[in-house]
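One chain comes next, on its own, written out as structure tokens in the form predicted on its own.
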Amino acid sequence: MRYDVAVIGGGPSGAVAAAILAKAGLSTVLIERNLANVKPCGGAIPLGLIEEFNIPDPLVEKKLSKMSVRSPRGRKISMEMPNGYVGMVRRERFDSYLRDRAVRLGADIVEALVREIKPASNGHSIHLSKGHAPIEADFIIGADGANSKTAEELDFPANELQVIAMQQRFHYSDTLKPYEDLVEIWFDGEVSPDFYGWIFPKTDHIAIGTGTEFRKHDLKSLQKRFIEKIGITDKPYLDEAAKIPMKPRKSFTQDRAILVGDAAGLVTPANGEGIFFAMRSGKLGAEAMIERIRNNKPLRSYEKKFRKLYSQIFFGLQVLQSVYYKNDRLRESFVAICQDDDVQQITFDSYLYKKMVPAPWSVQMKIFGKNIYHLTKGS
């Protein structure tokens, strides 16, 4: 069969891609490998996020205002958000309610696994798992993931950076009872040398992860020693893990083809964020597509504008990472820093629509005089 556009991925990028692109009218398949897949992520997503996209409530298990950060030497500082919330949900359920969106508008849903992707007359022709003919498409989303199979076959360049991430699920119990309401972020080289780990709660379990630059650690000894310091002794009742891209591909469009959500690399350093960047991609990407399709626009209209609206973002959080991240003194230092109440403020701001939020000058200049003192300590 011949589509308008394949949106290969089933995550929220290519679910939202898909869904736009079918409500406009266009012939859409949405190929996914596993419908029953559970990608290890710890769920949050910002305000702005749920208002966008019209989450409905059921799926938004939590609405935590409150959230605290925990140092290498067992400093904690509690925030609370006073504006907004943080929303948690279950990945599973959340994937597959944007499928079933993407579904009820008209888009077409295969699970295969894409082999092979060769070039056809008027754009690709895409080669799935045994049982499965071929699909014939004009043009590609590819929302793959990481490893997205897609970039690989029609030679995007390579994601130059990746976290491999572990998380675990577990029952509640009396350890982790005071964590129901409450996201907590370890920054301890125990934990994570390079990156953070994570207790996000749920409805009935609690997710508890860290992760590390690909092939630099022991992954699974860093959770083991997340979940000792914790004091659980429980088991988990799921392991997960994947891969997750830290830095933007230096190209994610093509002529024919673009590339969203995590498999253009669009997860943002230092806090590791995706599911707004997916869906924010997912949903820049099909609008360029379409007007690709009706009007013959360029695609690298999409990367344009992403770039545009999110670099400062993403160079941020990146500057923040290689200072802030190396060391457990510097880790310590930067606890220190969040407990100013113009440094959360900001923070939160900045989170709840992903929006470079201007602080006054007096308040640039006492935070900076505060991050020249710790880093001169930290180091």
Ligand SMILES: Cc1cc2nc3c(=O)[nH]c(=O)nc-3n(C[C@H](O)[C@H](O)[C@H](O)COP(=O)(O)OP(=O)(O)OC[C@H]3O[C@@H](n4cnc5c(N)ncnc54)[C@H](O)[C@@H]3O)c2cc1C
Contents of the next structure:
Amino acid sequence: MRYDVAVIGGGPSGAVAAAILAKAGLSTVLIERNLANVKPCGGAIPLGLIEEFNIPDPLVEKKLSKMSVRSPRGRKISMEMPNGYVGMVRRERFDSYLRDRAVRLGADIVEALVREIKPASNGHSIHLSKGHAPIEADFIIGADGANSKTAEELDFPANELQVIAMQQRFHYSDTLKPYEDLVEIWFDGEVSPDFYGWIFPKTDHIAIGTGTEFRKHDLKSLQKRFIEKIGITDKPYLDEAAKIPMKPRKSFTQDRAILVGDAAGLVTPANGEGIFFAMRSGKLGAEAMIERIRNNKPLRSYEKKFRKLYSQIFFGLQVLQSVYYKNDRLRESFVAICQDDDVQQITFDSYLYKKMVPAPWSVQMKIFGKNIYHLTKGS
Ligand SMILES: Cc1cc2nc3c(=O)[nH]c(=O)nc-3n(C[C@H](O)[C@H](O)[C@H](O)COP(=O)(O)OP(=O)(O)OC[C@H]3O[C@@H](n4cnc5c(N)ncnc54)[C@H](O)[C@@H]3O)c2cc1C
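After the form predicted on its own, can we look at the form predicted in complex with the ligand?
Once more the chain from above appears, this time first in line as the rest of the complex follows.
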């Protein structure tokens, strides 16, 4: 079978890309190795994503406007978003909804593992797991996550900074009841020496997890300590873990192929947020692909556009992580800064819609002064 575009990987980035391509009338195949896959993920998404991608209400299990951050010494800062919320989704339902939408719009779907990609005349020949004939495609979108086979086969530059994250799901108990309606983040070296721990409530369970730079620390021990510190004595009913690629690859575009989402390394440092960037890159990548096929416009416009829109956010969060996640004294300072109303406002505004919202000069100077004060105190 021959297609205009083969999208490899049926997570949010691939499903969004396939839907847009199919809607535009291009022959599109979405190849996913396991349609019952449950991607390890906290499932926290911003309001801006829900609106842009028309995510139906029943998929958003919780809309949480309350949040608290906790420091190494146990100081807790509570915050409330005045005009927005963090949506909580369950990936097994979310991903399958997005894939179904792509199919409804005309994409074919094949459940198979991509094993090899070979060059073919005017495109690629994609070799699949046993029992499946190869698929020919003029163009490829690699949406196959942090360990992207597409990137490996097509010689893209390496995914550099990888965090490994683990999450456990617990049924509600008396200890966990207080967390039912808020997002809680722990900045605590005992929970994560270089990332953070999270408590994300869903309707019938709570997801609790932590992360650390790949191969640097023992993730299982960190998670165990986190659970002990919260005071949970029940056993989890599900353990899950996966890598988070927190740095864009040096390049994620070629003449006849692009990478999107985690495959391209598009997860922001400091907060490990990837679903929004997966779906945005899937959309931008698919739009560039349509232009390439119809008007012979180069695919690199996709990468240029993505970097123009989001480089500042990636850079800002990288600086924040390298300054404040170094040790517990600095983490203590970071949590202290979160108490400031202006800091909260800027953080929420930029989280919800992924736009750097410029604050008035007076506010910027005030925040700058507070940063210096807390940094000198912290170090
Ligand atoms: C523990 C954890 C918690 C997280 N929490 C959050 C959060 O709360 N909010 C947030 O925004 N982000 C979170 N992230 C990040 C987020 O999960 C990812 O950024 C997001 O899933 C990326 O989407 P994607 O479509 O690019 O890749 P993925 O969701 O990884 O999808 C890739 C798909 O490709 C398929 N695939 C892989 N290889 C092949 C192959 N060879 N052939 C065929 N198919 C293949 C896989 O089965 C998978 O379905 C978290 C990550 C982890 C690990």
